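So this first bit is one chain, no partners, the form predicted on its own, shown in structure tokens.
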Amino acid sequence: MNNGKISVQQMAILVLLVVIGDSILIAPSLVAHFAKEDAWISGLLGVVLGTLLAGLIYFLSRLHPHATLVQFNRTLLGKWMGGIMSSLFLLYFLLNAAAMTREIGDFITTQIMPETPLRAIHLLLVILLMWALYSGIETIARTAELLFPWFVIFFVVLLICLAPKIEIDRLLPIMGHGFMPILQGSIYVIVFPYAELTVFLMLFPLVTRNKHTNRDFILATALGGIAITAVILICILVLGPYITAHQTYPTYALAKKISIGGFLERVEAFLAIIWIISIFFKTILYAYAFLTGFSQLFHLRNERILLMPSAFLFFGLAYAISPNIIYYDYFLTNYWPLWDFTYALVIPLVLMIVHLFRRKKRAHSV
């Protein structure tokens, strides 16, 4: 699976796809629930704070640039404590991959093919997921590079086609509910796009770095956040804050409103393509991080022997992780942000403090 390197450009594309990921469909509803018509301000604030969080994750990767997160934990914390810390991250990667598989399944079975069993969608997704993992990280990165221009074209066309539906008055009053709702809404822009970039701690050693690696990583995270903010803004301008907040997939409802000359209509399938491309690559990277981390933790020579057991694990967890979409949305809103912040902010800060303390201790001993 580690059959080669990925370029900085490919890394930037993967970062963009991970940042946009599932947020393009679920973020407008979550943010508008708190910030109402100021959701776009929450988006901008989230981009600023989220980019800082992404910088923290990148800084952690630079402490040992040729080591994955699992290898870094073992070097820093020792065999046993490092193994425990790595196991926690493997659980995080596993549950995220299963949760995103469930998100795709819920979206398809509720919006596109309601008569199709959820497990049938999950089975197809897991088969594609295993095929991608078997092909290796270089093939995954090249495929993302190939599909990315189509992703951009569909995204831009979607925004342009919605321009006639815009009503500026829906943004008023600006900050009519104070700053606290804006801050609450920004949490969801920070968490789902940016906190989940921890998966790249398993990928950075494979990147052929150059002098622009740092710049391209931060630029990709910022552009992804701006794209999400643009989607939030267009949802408020077209649907209004109330409908945006009370739709499970407001962006998909937005695409259904496109009608140009009575000819160009029902183009929501293009939005579905955009979303499935971004979230599926995000799912692939989390599954890859889990398999690679597991093999490194237990010193396996070939990760591919884990593909079949992992397929059953992803398939079962995706179905068992939630009894229905209502429960999943409730858990996503109230508890998942704490889960993401723990692995993207709290634990990385602890690891950096331990690293600095040990480096200082070594300097004094010399």
The other form holds:
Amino acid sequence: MNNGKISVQQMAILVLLVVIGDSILIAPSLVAHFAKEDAWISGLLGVVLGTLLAGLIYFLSRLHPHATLVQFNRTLLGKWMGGIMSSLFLLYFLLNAAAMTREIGDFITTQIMPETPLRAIHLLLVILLMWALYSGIETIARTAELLFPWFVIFFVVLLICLAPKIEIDRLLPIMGHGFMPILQGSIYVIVFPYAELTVFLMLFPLVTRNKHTNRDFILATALGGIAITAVILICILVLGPYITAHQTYPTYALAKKISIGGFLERVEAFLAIIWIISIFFKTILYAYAFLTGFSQLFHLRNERILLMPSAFLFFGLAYAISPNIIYYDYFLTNYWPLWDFTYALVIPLVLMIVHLFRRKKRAHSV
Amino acid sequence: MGSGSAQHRNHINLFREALGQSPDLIIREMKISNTVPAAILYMDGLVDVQSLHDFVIKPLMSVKFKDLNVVLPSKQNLLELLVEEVLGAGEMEISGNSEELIKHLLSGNAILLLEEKRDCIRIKVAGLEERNVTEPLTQSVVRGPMEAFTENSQTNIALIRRKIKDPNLWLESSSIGNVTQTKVSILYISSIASDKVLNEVRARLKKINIDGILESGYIEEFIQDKTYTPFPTVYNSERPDTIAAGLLEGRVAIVVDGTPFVLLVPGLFIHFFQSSEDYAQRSDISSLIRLMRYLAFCIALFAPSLYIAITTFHQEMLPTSLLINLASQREGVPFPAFIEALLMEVTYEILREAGVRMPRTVGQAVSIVGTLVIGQAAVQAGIISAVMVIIVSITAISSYVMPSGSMSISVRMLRFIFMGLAASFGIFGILIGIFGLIFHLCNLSSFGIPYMSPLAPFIAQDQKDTLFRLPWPRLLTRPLLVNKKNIKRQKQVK
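Now that you have shown the form predicted on its own, what about the form predicted in complex with its partner chain?
In what comes next, the whole complex appears, and the chain from above leads the way.
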């Protein structure tokens, strides 16, 4: 787990994967629940607002370009206050990593393999997670680079193969329910894809910058949002708003609809590779942020000693985080956005104000 | 025993005793110009007797000191005089280090001892029975050079030099192996090869301290970056053209005496999918064939596990009529798909191993038994289904599409892990396995260069010769990661 370097290209791919993350699987249903036929407008609105939020997170990281969030907190708030703030973020990273492990587990056990115990899936995932973290961030970035073309190919296959099933009428009436539901729906496009980019505050210092870094970051976030909007749109076009809103995993239901020439059918298990790639990489980055953050907070010389204990932590927490999928969904819809906004919007704004205040004070004293 | 002082006798006995009175140490005693007692020592069978006779013994016997300008040479420069004016062989050296001399004696030198001299002359007259340059047995091609390396490293180096006539083709030799004293040579083009890789090769070779090196595989295991990995990170080939092409890309070759397999580093993942024929055939067909090799790699790795996953967990993926066929075939089969596949794969591996090891004459018997047992009897007996036979066959054939044998070995091992994952977690298990595999591949490196480059890290400029091969006029630069010193392969034609 040496502190490797990642290129701008690799950063862009990781950003894109994090933005798409679990949203590709759950966002259509959450958005359609509020915005109905206009879910795609919520998507577009979400992309615009979300990119602004991503810009805010990016701006925060540029205040101290060579410090991770934990180091930044320490210089800004001092040892104790900074430590408390960093611990809060570590808790956030830990819970997010565990929740996303649970999300994959729930998806597999409810949709693909109902007879396999949840913990068996978690075990496999946590072993893989540790295998990835043990290899280091450079390897993680390279793996993302290697898997990304497959991600794109499968994604495009999903969209193209569904083209024959599209019925434009399903979009009507446009704006039939007014503007508020659209705004409400767009929250879910802002929160899960964009607010959770907070994890990059631990990763930005590793990026070998070039003159395209700013542009590529914003481009990747926007593209990710557009991909999610495309999925929402195709869900509405193929499934209609009612079914989209009432499926837990509408994208998976979409993949079931694919039928080519009467022999290529029910390939959804293959297409699940799309979201398993994106969710898993999001999980890895959160777990990585937790581990490096922890070792930076306590000045550990070797991060590897944390691997085994955190594996147990992830495994246990992924199971304990919610008693069942109903509870998890309820929690995800109602409370998780607030939790995310706290760490992506409120705390960064506070940090930025403290930074400005301190700079002003320093300017005065000099 | 012949003439000579006691001191001369002792000197000869020193050599004789060092070799344990071995009878294949031949000692030929003589008197040069009827005055100076001398002895020639050589190992029977290691020297070329004809040239020893023509260029060493005959001139020594016929020389008369009075014919030379000096009347009677002073004792000191007699050795120099012999080297300069009498002996006819090419490589010789005056030396007094008896340990060194014994090493030379054992590698095909004759040693000339003179009375009252501590120093001796060693004369290289090596001549060993060796194989001719023949067609390559492992990496055969339809179009391309048909010569392969032999066991003699000198011949091998000459074969490479014949292809690259450049003064910058440099050679560094050393002997590795405390007992075997095997000659290991590093070969590189100094104007192209990366100094970083070169220094790494030198350092890693220097670290080897073992009693014997009998094959380049020994060296390979010592110098690879990671010891525990199923994937080869050092390329090997018995084709001079492949090695020459590697040298031109800026890679470093390691020639080990006694084996036709020459090593090439760094060896990246993509190198194991390239054949020298790719560059001889037209670029369109080479590109397609190269893509087919990657496909074959995937089939060899995943075919049995996909069969297991689909028949056990995801039957809905099969078209109904095929599913009914499959089900009726599997009706009488007592095993789950995993056991069925495992049985067949292991049987195949056993047959394959037997086919390689057994004497040629019994080969036919085994292949008949194999075909009948696997092909027909096992299906008729209801032990396995017919589809399984197809799966095993396509897997077996696909694993031999890779131009390099090292990569098909990795595939053969990993296949079983994927079968296990598929049996317990279906397609999700295979997916997790693929993730793990790619993490491992991306974590590997060969002499400091990421194993999966130029795919990850992605280098756009090197894509011209990775999955595809563009036509030669488009291959303007050498691979970027291996080589930073001398990028240009050809001058751009306007």
